[in-house]
Structure formats: C-alpha cells, structure tokens
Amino acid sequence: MKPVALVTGAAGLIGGYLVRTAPRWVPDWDVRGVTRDEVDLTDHGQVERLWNRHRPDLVIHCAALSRTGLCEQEPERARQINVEATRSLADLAKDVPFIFLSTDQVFDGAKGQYVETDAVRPLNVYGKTKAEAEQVVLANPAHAVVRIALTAGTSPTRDRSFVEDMVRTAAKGTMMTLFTDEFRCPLPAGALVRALWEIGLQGRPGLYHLGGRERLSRWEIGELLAARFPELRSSIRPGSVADYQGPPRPPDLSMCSDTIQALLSFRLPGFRQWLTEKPSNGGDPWDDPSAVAR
C-alpha cells in the first residue's frame, strides 16, 4: 500500500494545488485532501475520527482562518482554527511528520528581508495566531514549520489568491490604492507547493522561510500583474502606507528563503522572471507545472 498523506485546507489555494499536483511531485504517494465542509477541525473528537480513518504517514496542515480582516473581527474564532485546530493535529502526529503552513506576517514588517533566526512581532490577530501556533508545532523536533510569502495562483473556489481578489475587484469598478512602499516576495503556487512537497519527502523538521527571490512593493506588483490582466489597468493607483487609515499594516515583510532554496532540486523563482515567462500549457504562469522545474 502507499504511505498516505494527509493535506488539510484542500478547498484552499495551496491545499487546492497540493492535491492536484500530486500526480506529478509525489506519484507513489496516496494523497487526501481535506475541506472545512468534511471536518470541523476544531471539533477534537472529529479529528480524532479523522486521524483514525486515514491514519497518514505526512501531514500537511494548510488549513487556517487567514483573511486578516476577519481574524480582527473574530478573534477567538481565528483562535480555535489556528491555533487550538494545529494543536489537535500535532499531537495526534507526534510521531509523523508534520507541516504546518505559517506566514511572513509573524512580523512587524519593520526591517524587511527576514531570516528564521529573527524574533517575531505580529500587529494583527492573524499573525500573533499563526505566531502561537508556531510554538506549538516546533515543540515536537520532528516537525516543521514554513512561513510562506504572498501567493499568486488559482484556486478551487476562485476566491482564495490576493490575484483573485484584485481582479474580482477590478471587475466591479473598484479602485485600489496600492502602496509603493509596503513590501513582499511573492512566489506562484506551483512553485511553493513542489517545495512543500520536496521537503516533506525528505522528512526536514525546523523553521523555514519560503518566498520569492525578488523584494516587491505592493505597486510594483500590481504594474506587473496588469500587464498580465488588463482589465486592472485602469483600477490601480500608487499611494503610501503612511496615509493608510486602518489596522497597523506590516510595511516590509520581505523574507531571505536561502536555508530552504538549500535543500530544493529547483530555484525558487522571481515574480517579475515568472510572470514575463510564457507559460508552455498556454494558462497562467504559476497554474505551469513545467514552468516550475525550468
């Protein structure tokens, strides 16, 4: 039989892709994804069920209450599914290995290009959740951490990537402000999953940071994706995060990616060289499974 691994948050955009890339990164492999509507990850006695049925040799734990917005709205919500659902989980799998999908904002964005080793300072519930969670799961010296950068990919429900959400945006003639100086390493999900993938396989506990190789301002990456979808041409503006009115924002949150991009058969790609990229399947850049092994 094959070992199984166990991937939660599968209606999600990085679940989403861990499920369907599995033919190609890890075909000895039998994959099952898990969505919110098969199992309340806060429920114990339901994970435990789960955890039973399946009794997977990997997990992967990409579920998360992740809009920021809502994590301040809710925040003993964001609570039970980041926290106290990880936690459930990671002892189940104490003798697993175990994944668990972090974020660059466990830091307050103030110096920028960020390394493992740098002490974390969350400004929103949303990163001082996935903060916490984090020392749940390192507890364990066999299980691992990733903190991933800004997304771009597909998702199932269409609605999960910060590019879904600019150009469901566009569509309904809202403008958006997008600042010249609030920074990110964005990274195609294609490329981020085969490193989960890769690094699951090789059973690597530890903290790791994974994001793109270039550092973006948020206006830059816009200009980019426009060029890519028109129809955002006319619903971007530059501005600055020191005129935003709202919740502390993270203004750089670059991350250095070299102890993982060490361990990877592949190089972590740009934005910028991803997207200027011609895709060979003809769709978007990072939806190109060839593309990533380029």
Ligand SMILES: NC(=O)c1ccc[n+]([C@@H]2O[C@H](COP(=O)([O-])OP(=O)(O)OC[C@H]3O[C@@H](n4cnc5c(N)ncnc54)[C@H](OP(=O)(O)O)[C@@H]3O)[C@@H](O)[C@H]2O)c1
The other form holds:
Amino acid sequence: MKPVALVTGAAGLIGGYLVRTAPRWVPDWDVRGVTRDEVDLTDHGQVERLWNRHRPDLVIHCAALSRTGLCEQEPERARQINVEATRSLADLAKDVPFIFLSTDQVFDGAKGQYVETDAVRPLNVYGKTKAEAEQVVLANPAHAVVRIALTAGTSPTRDRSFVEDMVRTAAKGTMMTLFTDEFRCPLPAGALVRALWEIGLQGRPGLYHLGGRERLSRWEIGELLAARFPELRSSIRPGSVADYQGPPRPPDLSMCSDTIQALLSFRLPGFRQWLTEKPSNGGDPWDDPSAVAR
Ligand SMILES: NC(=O)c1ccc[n+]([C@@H]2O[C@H](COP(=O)([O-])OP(=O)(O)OC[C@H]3O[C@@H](n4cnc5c(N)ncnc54)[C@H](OP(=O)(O)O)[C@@H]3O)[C@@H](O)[C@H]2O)c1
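Form predicted in complex with this ligand structure, per the form predicted on its own context:
So here's everything in the complex, that chain up top.
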C-alpha cells in the first residue's frame, strides 16, 4: 500500500498543480486532492470524518480564502478558513508531517528581501489571518510553514492566478497600471509544487520562504508577460505606487529563499529566466521545471 498524501484546496491553483504533478514527482504516493465539494473545511465534524476516511501520512494544506479583497470584505469568513480550519487540520495531523501554505503578505513590504527571522507585520486581513495561522501550525515542532510568493500558473477554473487575472482584465479592455516601485519574487507554479513535494517527502519541519530568484517590479513582471501573452501589450502602463489611492499596499515583498533552496535538488528559477529559457510550445508555460533543473 502506498503512503497517502492529502492535498486540500485541490480545485485551486496550487492544490491543482500538486495533484496534477504527483505522478511525476511522487509516483510512490497515493495523492488525494480534497475540494470543497467533498468537505467544507470550516466544519470541524466534516474535517474529522475526512481525516478518518483518508488517514493520511502527509498533509499539504492549500485551501484558503486567498483573495485579499474578499478577505477585507468578509474578515470573519477569512478567519474561519485561514485560521480555524488550519487549526482543525493541524490538530488532527499532529503525528504526521503537515505543510501549511502561507504568504509573503505577512510582511508590510517596508524592507524587502525578507528572511525567515524577520518580524511579521501584515497590512491586510489576508496577511493577518495567515500570520495567526502560522503560529498555530508552528506550535507543533514537526510541522512546516512555507511562505510563498506571487505564483504564476493555470488554475483548474482558469480564474485564480495573477496571470489569469491580468489576461481576463485585458480581455475586458480595462487598462492596468503596474507599479515600477512595487516588488515581488514571482515563481511559476511548476517549480513551486516541485519544491513543496521535495520538502514534503523529506518531512522537513520549520519555516521557509519560497519565491523566485529574481526581485522584479510589477511593471517588469507585466513587460515579461506581455512578451509571452501579446494580448496584454496594449492593456498595461507603468505607474508609481506614490500616485495610488486606496488601502495600504506592501511595496516590497521580495523574499530570500536560500533556506529552502539548500534542501532542494533543483535550482529555483527566476521569472525572467523561466520565460526566456522555456520554449513556448503551446502547452502550460508554468509547468515542466525540468527546463531549469540543475
Ligand atoms: N497563488 C498565489 O499567488 C499565492 C501566493 C501566496 C500564498 N498563497 C497561498 O497558497 C495557498 C494556495 O493558494 P491558491 O492560489 O491555490 O488558492 P486558490 O486558487 O484560491 O485555492 C484555494 C482553494 O481553497 C478552497 N477553499 C476555500 N474555502 C474552503 C472551505 N471552507 N472548504 C474547502 N475548501 C475551501 C477554494 O475553494 P473555492 O474555490 O470553492 O472557494 C479553492 O479551491 C493558499 O493558502 C494561499 O493563501 C497563494
């Protein structure tokens, strides 16, 4: 019998990639993706029944309310799924490796190049709920938190990744202002899930940052994407966060991923490198990390 890995949020962007790439990266595991159709993770009774049904040997917990705007509108709903559901699952998983996906948005973006020992200071409800859940998970020294960066990918519903958001916005004819002074370390989903599977198989507890090698401005990211998705070209323009009016935005959420890199069998790519080295063959441009393997 193969060991069982449970992946929550399997209908979402990253959970979807974890399940799809499992035969490639973890062929000796029985990987079971859980979607909202099977269980509402905010219902503790349902979570217990889920646990008893699967009895997993590893959990990668991706389910979340991940849209920052929705979290602001519905903070209690955000807390229930991002914190309380995480608590339920982590409690049940107390004796097995558990990986919780957190976010660079636990930081305020004032410093940039964040390392794992930097103090968190979230600016929004999403970041606050994730920071709270991190503490819940890390209370068990056998569990892991991976703070991930902006992830490029193709989601099962085609409406989850920031690239899909941009393409959809462009299709509506809406102009997007991309800040030249707001920085991120984007990572393609294919490389991200390969790293998660490797950490999962090693059973590595602790806190990790996982982002791309390159720190890029939103505008640079947009220019790189426009070279691959020409429909974006006429819909993006550069701007400055100094001219933006609205809720606070963390300016520099770049992260240093050296700790996790030291544990991986492949080199984490930069976003520019990924897009230039990986040929456009009509397939999923965010999959197939073999193109950048060491
Ligand atoms: N993608 C990124 O750029 C990024 C960056 C940093 C951190 N993260 C974190 O990485 C993790 C995965 O992100 P993602 O982009 O894959 O998110 P996603 O596409 O929004 O997927 C999250 C999934 O969780 C499910 N879910 C929400 N509430 C649930 C509930 N009560 N019961 C069962 N399932 C529920 C959602 O189902 P519904 O669709 O039905 O709501 C969705 O399928 C999240 O924790 C996110 O915060 C993502």
